[in-house]
Amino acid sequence: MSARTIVITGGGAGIGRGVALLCAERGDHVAVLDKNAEAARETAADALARGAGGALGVRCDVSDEGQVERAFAEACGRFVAPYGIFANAGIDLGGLVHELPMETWRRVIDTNLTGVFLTCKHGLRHMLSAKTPGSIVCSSSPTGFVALAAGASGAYSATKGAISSLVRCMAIDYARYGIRVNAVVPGATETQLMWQNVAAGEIARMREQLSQEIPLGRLAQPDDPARAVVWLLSEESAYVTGSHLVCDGGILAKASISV
């Protein structure tokens, strides 16, 4: 298979990163969009070591429109226009609703909501100009399908729930140009967001106790969901859009009562 270009957005850490190296080991080549420099541009350099036919680090804050046209205009010029996207940047502030700053609550929206949008429309943009097929992927969460025991994650549980939404409605949009949209549903992974709002002292209790309440036993490492948006970045399933592959280690399957 000739190589394509894959765009990434939070590809500085992560899945993100699991996806940007897997796609380099395929070939690819790999645009990585993070709002750390640095770190995306040294995961760009580990893709070219594992095999990337190219690899470019952007800085990218994917809530600036502007941010993003740029980033994707680069990445275009660099390679060709992408085959595949992965929607993936996002942040986890926590919160109950009734004391959540406004601030906050739109730092929330404007990155996992706003900017998911903004990266999918100067994709699409680009796709639809080559008239290039493939397939987009975006990050949902479990909870945009249940809540968290733990509470107090309004906020991206109401992102999450609303990008599954959009990727339903984009999949039916763009299915006619031959451009699958998808979404992951990775569960609890060993990530710098998974622990984000957990204090440093009781990570090690915490990750313990979610081990023993995850049917299969431990926490996904970063490369676990990845190899699921590898799948559905590849022609393996091309007859796959407007779903959801939860990638969960059976969160969703089990029932929280204890009967």
Ligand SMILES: NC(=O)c1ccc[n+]([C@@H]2O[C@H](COP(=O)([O-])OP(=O)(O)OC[C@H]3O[C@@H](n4cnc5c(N)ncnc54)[C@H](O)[C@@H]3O)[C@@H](O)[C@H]2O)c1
Contents of the next structure:
Amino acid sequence: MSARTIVITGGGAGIGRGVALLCAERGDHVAVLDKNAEAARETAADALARGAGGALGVRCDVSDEGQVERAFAEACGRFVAPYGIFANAGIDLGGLVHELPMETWRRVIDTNLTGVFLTCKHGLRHMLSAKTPGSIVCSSSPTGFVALAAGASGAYSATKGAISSLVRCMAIDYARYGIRVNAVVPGATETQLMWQNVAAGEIARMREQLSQEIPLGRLAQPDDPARAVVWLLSEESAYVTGSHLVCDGGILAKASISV
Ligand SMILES: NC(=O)c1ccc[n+]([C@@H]2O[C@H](COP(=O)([O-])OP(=O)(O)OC[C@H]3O[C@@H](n4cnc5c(N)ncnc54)[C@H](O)[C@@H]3O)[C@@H](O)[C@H]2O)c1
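Form predicted together with this ligand structure, per the form predicted on its own context:
Full assembly next; the chain just shown is listed first.
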């Protein structure tokens, strides 16, 4: 396997970190972009220890175009143009629509949706100018398809539905250049994001309840969706574009009413 450059946003934690470490194990050059500079550098150091051909941790807020542009320039200056991009950085701020402050709505849209747009925009520019084929994976969610039963997830869900639409459009636009674009749909995955809207004292009870409700009987660990992403980034999925790889333990397959 030849070394590829893989750029991962939100790679300082959770699913993005999992993808960075799995890519490292196959010898890739890994560029970890995260607004948390320390976490990005820590993942990059761990990636080197796991066998990455090279690794770089860059502070980058994906909602800021200048930072995204500079981060790609730094990664492509250090390594070759990216073969793979995981546009993954995201936040989940809940709230009912009639109560949601404009600032919260904007933060979620700017990070999740504009962040994916900017990551793809600048990543594609490098891929196109290097004339390299490649693979882009964006993080969608079951909330892009169905409303969460717990509710109050309008802003987050709206970004995930939009990401799914953007993925289909980019798949068509860049197929002629040999660039595939797909979405991963992780289910409930044990990360900071999963529990940030849940009171600390409620987490154990909720984990137990969710495990009973999820058909496969457990929440995902970050490596579960990360392995799906690594497959989409690989030649093994050479004929897959514009699609969604659902890695949710069966959540979306299950009707929510008891009949
Ligand atoms: N965890 C789940 O259950 C789940 C389910 C479905 C989809 N997802 C999606 O997967 C993606 C990753 O989520 P996770 O669970 O690994 O989250 P996480 O909170 O563990 O990690 C997210 C990372 O993104 C970084 N980040 C946040 N805002 C950023 C910004 N503006 N610029 C750059 N980096 C930023 C954080 O610092 C963090 O390192 C998200 O898009 C999320 O919506 C997660």
